[in-house]
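One chain comes next, on its own, written as structure tokens: the form predicted alone.
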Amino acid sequence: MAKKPAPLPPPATFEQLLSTREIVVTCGSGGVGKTTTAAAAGAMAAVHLGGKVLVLTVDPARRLATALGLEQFGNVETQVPAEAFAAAGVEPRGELWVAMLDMKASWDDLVERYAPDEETREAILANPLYQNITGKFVQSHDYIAMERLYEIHVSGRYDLIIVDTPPTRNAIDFLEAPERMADFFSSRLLRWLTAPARSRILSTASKPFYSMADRILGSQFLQDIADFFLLFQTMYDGFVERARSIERTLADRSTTFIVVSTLDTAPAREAEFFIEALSERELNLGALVLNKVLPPFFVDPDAGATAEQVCRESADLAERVVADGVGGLTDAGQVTRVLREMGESFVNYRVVATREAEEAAVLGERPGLVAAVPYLESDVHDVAGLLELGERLWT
């Protein structure tokens, strides 16, 4: 047996891994930012590394356009223009490439490339049920994301692809996804599907059930499904080797995995779930990104300290504020009141705060690399955006 080649170092900051890696993928529970932390991502390595980049969004929601300026995007790659970073006032040093799977588009593809024969090829495509069973395939989304991923990787169009999967929990789905297609397969599910196409002799035990079947759903939905499935255990080798070769390219020390989250309970549980998944499978976790993290000033003594001060003498630093005439202040009373809402606020915040980096501080044990990204003044809506998230990764 080969050895297995040793991982390389950990990255000191997001441009050498970004710099030292072919695939990266960004997992995430939903509303933590992983989308825009992929564009994000993306952007900065096209403005200062170079080479062409893809940002391959598995996440149906079409956000992603609307930052980088395009109406709309598929299946097939699509640039970014250049207009869309001059107007940032930015001159990138390689191309940014965004693609949406495409479902249908990516199961014709597959299709294509595994069917035995035209005749076969030609009989799947043309099956009334193909487009709404491939829609609702056990784990077909999964699996068609890395295919493409697959596909577009052993293309060597990119220099780097950075993939924006489901949430966490569908993202072990997107893990897992090549292994269990190739056991339905094989599976007792499927020579079940399969049975009135194989044989016009049924057993007596599974004659009610078709007869049953039959009047409800009609003999040629059965026949339809029956022959959908048959045609497609046809494409089973082509499905067992693309796997393990998926397998293979996950694990490989050009490939790594960003864990997107913030510091709320419920996500952080979710980011810990998926750092332990990762670990498990001995694959590598490059990065951790926290997004919407408190600034540490909250976790200051000294500003604590002041916070508490105020609350205790807000009355009589409102009295000197008015006896100073300060700003034409007049009204004790109200200056009090605020200055009590404003010191309680930053007791209050400092709670959360002091949290947060207690939470941080678990879940960085493991990952080499960790950034912590603070509210933004405004939501990201175009590149300028993208590259002003970037660079809080990238320092």
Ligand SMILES: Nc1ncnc2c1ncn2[C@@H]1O[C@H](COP(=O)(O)OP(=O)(O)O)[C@@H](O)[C@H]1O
Second form
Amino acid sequence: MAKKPAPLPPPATFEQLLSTREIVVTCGSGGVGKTTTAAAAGAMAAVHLGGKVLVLTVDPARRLATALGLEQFGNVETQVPAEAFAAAGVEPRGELWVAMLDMKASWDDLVERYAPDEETREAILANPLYQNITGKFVQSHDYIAMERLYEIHVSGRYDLIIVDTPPTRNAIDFLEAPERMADFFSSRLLRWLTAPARSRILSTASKPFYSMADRILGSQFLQDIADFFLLFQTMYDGFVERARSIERTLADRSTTFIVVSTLDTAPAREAEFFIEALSERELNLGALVLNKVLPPFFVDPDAGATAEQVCRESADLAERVVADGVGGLTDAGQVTRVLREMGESFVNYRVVATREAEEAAVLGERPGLVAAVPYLESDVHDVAGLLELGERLWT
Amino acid sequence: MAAPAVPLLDRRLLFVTGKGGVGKTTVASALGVLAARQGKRTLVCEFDAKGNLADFFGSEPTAFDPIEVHQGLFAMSMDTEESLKEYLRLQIKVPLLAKIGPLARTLDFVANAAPGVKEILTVGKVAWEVKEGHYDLVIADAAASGHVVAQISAPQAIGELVKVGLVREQTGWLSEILDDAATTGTVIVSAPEEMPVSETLELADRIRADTRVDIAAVAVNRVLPELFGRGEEEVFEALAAPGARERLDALVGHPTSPLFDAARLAVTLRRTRAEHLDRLRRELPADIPLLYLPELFTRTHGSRATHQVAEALAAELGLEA
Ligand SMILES: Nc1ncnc2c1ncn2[C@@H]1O[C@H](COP(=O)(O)OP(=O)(O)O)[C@@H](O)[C@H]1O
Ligand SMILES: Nc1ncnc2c1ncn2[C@@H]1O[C@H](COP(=O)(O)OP(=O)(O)O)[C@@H](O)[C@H]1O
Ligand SMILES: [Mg+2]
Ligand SMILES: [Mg+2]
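To test you: the structure above is the form predicted alone. What is the structure of the form predicted together with the ligand?
Zooming out: every chain and molecule, the one shown earlier first.
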């Protein structure tokens, strides 16, 4: 096997990152802005760099999905219409395509592909446990996301693929999904579980297990499970080989990861953990996006001192405002309340901003590209919003 | 729904759920603090084995065996393997006991793959504590929206798939506890943001459609305070107007523009959240009570934050804190 080439130096700008890599994976804790960042990066690439760009998304907010024309398309790749860009006042140089992951359809595709024959395929698809089980074990969402990514990448239909990752409880889960899928198929437990059809009586090791399991679950149910796994095992080779290919693709130097986080304590901890996990696995961390951060003026000591002063002297200041006829204001009580609210609100957010600054310092220790995106006026739900956010990444 | 709603803390079993990160553990812990303060012997059980419940009480790490974190308030974390062992110990005679270790691990694997088994070990444990009367109130810090329906409808799912056996036999008493609104309820934690609101609405629908468990309340966490009262926004704009602000600067002796920028940001944030809150109010079935919990600024987690949220809950529930 060829030696793994040295990793590329981390890109200096988002423009460089999106121009040079072929696969970009956004990851992070739930709700931090992974989907939004993926879509914004895609829109920026289509507008400024050209080429064919695909954003493979998982759970876009409804209005964003609508704006991108993603409503009823499931696994199908669709092009974001020119009108959506026109409404934002731009004409993209390239094409922006989007697709949403459809779990059920993707699993069915896999079974289609790897079942050894028609009969097995039908039996698997018809098995009552099939959906329940595929939905639950070995983080199948994560596996499916990686699997689809690989499929599309190999097809060569796009210059750049940006993948949004599913809201796993633990951001690391999807990195391990291909490996876990392979492990699952090679596991002794699976062989054991599927043993009854072959040698149930003979195995003294498993006998107590079966008699106990019979008492607890009933033998028919156990038989249903065993039948299912027996069928599933016929796909072993296909799955394991595929899982290995996916792992190789993720580790390739043309693939890069963007870790997205807010500066809330919990997501920031998870981002830190994830950055660590990427480096342990020798995967490429391309950029860190700090999203929804408070503006820096909150931690400016002079501004803070002014806010405290305004709180303290609000009544006094209000009287002078009224006496001087500032802004034509006449009700000193009301002016006092407004000034005090302004000062207190500033001090409240200053506490949050101070905590954020500390988190940013911890997360930013890694060398490489760090972008801070402020809280935007409203939710990001159209191409204009995506580009507004994208501009903050670019600069 | 003719019967009047049962007061939240007078139930025996509460499942706290909601989108990941909205504040499930915060609310579950705060409910626990409040219930214990009302003199109820209370257990908070975190379903997520890798969770951080202990942080919310400033206590020792929690485990399957409950620890007392305050007077009358106990905390534990779920472990389905332990739950299975405990269950087998109660159900199965002595000679087989020695084999339970490795068997439990294998069964745990089956439980992972087979729909409803893991869920029933989880839900069965907390319901068991209620059935046996070990606590006045058991609060489950349950799974996130996606999975909680599978948990609270596990007896039905098992009933359909498993026709005989010990597990099947458990579904009767479990359903009785879960389906009785006077005993059991869910608390959906939400936040005034787009996705959490959507998820709350979907979850409320699914709980009503796919389970027989009552929705006791929706707790909206992280509600921002209103900055300006009636007429005050006009005063603010008058002060911010060109000319006026420079004169205010002169009176203060320092530039005040950061204060104005900050206030505008605070107003925007509050307004955006208020819109999401309106949508929640509009689209949620009217018979589900809403509880509002404020954004905390000074301490957002740890035992101090838990107690502050408990105060807010007390006020919302009309209880003496
Ligand atoms: N910088 C930002 N300013 C304001 N709202 C944002 C920003 N980034 C994301 N959002 C909003 O936050 C919500 C969650 O974002 P999303 O990208 O769906 O998160 P994730 O995919 O990580 O769960 C969405 O409603 C989105 O519009
Ligand atoms: N009312 C609140 N004000 C400010 N921050 C909060 C509030 N409630 C929760 N948080 C923050 O959100 C984080 C996640 O809350 P947590 O209860 O752990 O959520 P979940 O259990 O749903 O994942 C907490 O660590 C805390 O920082
Ligand atoms: Mg998302
Ligand atoms: Mg939690």
